[in-house]
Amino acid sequence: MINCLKPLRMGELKIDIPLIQGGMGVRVSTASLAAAVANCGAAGTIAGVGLADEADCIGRDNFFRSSRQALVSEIHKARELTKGVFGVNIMVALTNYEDLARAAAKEDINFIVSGAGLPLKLPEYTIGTQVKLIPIVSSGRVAELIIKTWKKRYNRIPDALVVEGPLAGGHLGYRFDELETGKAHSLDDILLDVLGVVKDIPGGIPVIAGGGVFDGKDIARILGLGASGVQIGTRFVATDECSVADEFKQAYIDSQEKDTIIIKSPVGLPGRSIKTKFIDGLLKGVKMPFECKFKCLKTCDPQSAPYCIAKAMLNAFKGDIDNAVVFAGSYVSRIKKIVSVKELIDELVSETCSALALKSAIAV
């Protein structure tokens, strides 16, 4: 594979190819995922929620000590496996969030992605590593609070944003009406909003845009609007390296336009999902009750929530479609096979610089 494309690089790091893929929780992307990515020169994603047996879980120091110990597990495990980039995505929205974060940063790792929630103490949590601090946005407006109240705070700023776009999978930083109308700005939108933010900004922040990126086209446009990278998750569930079973991944390839919907989570925010028997009981009302042996989530009530979105997540890693949340991207019905994380990156490597070149062509 020959590469045409500029690294992404955060102040002394430097990823060659300029793609993070996507933290995917409870078990998605795991370090096998993560290390295989970053192993092909761009930068792995270990998901930080959702790592740990239950039956460790039961009460909150349970669960804070277990879940903090599985998660510096895969960060030895995903060490073990390569030498190249990678970082942990943790969700503000968790109520062991300050443990998870600062765990990462004493591991040395090379990034933190924070989102679903604004990260306004994450600087606090990695006082003395060397860690980057790439908050997720889904405006300038976002980007810039964070932005100043990190530097009134701590006196830093982001390392990078990562702006994520309303065709992403999983949980999306946008109101429910505004995703199911069509009416969220778009990814290209929101992007130019952000680079607007940061244009002035001494010594610049760079800003990777995910949410719909599928193919080296879409890649080659985002990186023309001034982009320093993308973000990629949907596509890297569908490979060997990724840790879900068969059935979550043909799960995927089976799915059709029509099958993608969004749902109200219990995490306080909506969420991109496949259809499937258990989001249909949901859409006609049915509850799921079920006994919470531990708080994972701030912004989840167990008395009124109509489901456990950990054990629904879990259910998909597992296989158990039926009784799942899978949740995927807006063009998961595009993807026809499973590959390597090798094969797919070479493929959106080549099909960029084509159209970079093609691009480039034109201009002329």
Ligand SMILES: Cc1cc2nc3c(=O)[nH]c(=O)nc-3n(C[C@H](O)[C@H](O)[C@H](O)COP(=O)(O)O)c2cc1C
Contents of the next structure:
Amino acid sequence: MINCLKPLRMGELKIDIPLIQGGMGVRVSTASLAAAVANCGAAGTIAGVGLADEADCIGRDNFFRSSRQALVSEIHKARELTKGVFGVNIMVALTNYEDLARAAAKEDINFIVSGAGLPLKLPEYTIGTQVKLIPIVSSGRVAELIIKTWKKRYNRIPDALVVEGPLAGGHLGYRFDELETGKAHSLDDILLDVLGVVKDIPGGIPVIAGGGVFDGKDIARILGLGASGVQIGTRFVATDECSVADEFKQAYIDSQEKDTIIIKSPVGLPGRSIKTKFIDGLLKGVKMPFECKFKCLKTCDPQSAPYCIAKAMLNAFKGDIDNAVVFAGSYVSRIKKIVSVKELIDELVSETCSALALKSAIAV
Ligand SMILES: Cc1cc2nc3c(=O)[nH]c(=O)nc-3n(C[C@H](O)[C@H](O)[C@H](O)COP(=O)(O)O)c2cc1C
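What's the form predicted together with the named molecule like, now that we've got the form predicted on its own?
Full complex below, order starting with the chain above.
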């Protein structure tokens, strides 16, 4: 594979292929996927949410310890498998957010990506480490708020920003009605908005864009707008190295365009999932009673939440699709087969290089 792309740089850290595999909980992006991506010269991400052994988590302290140990163990596994670049994704909405961020930062990882809330205190948890800090934002206004707060409190700025648009899989930083009516701003518009915010910052901040980026044409378009890289999630689920059950991958392959839906999640954000029997039930107002043994989300009230998102996502991981929330991006129905991570990355790079070459040929 010939890589014509400009590496993504964050200080001394260089990612040869400017592509970050998005962190995907629960147990979707673990060590095997992150390391495979890193071995191809892109950047892999382990998702920190939902790794704990449920049987070992009765009560808050055990939940914290078990989650921390599981994340550190995934990091160690990944480091054994790759010398490449990888990091972790930790959602601000988690009750053990600080604990996971502090634990991960002490390990041999390259970055922490953090969204589903404002990571305003993240620099405090990683002080004295070299870990690059990458907030996820959904507007220029949010980017500005994080930059100003970090500058004032910690005299530092983010090492990069991920802009996540409304077509992404998983939880989305937009209002439910904006997503349902298709009125949320497009990824391209939000990217330009965020680029406008960072342009006057001395030294600049690389901006990485994701959400609905499917192929090399999309990557070329995003890079052409001024992004330094892309983040892709959904496509990496349909790879050999992704650790979810075959049924989860098959749900992706079998899905049609009409099958994705925006749901309300106890995280307090809307999320995009493939329709399942479980979701049909939710839409009909059926409550899915559950016993909460550890409160994993700051935002969830187990007394009133209609279902447990952690359990529904764990069911997806295990392949129990009828009882699951199967997060996926809006383009999931375009995925037709399961490939290796290397095949996927080679294809994306070669398509991007062709699209960029065509664009410059037309410009001449
Ligand atoms: C199954 C799945 C789980 C996800 N879990 C998380 C997560 O735990 N934390 C997070 O910040 N983003 C999560 N995301 C979003 C991805 O990190 C990524 O930003 C997104 O998938 C990019 O859009 P795309 O799916 O259209 O490529 C998830 C996405 C999917 C598909």
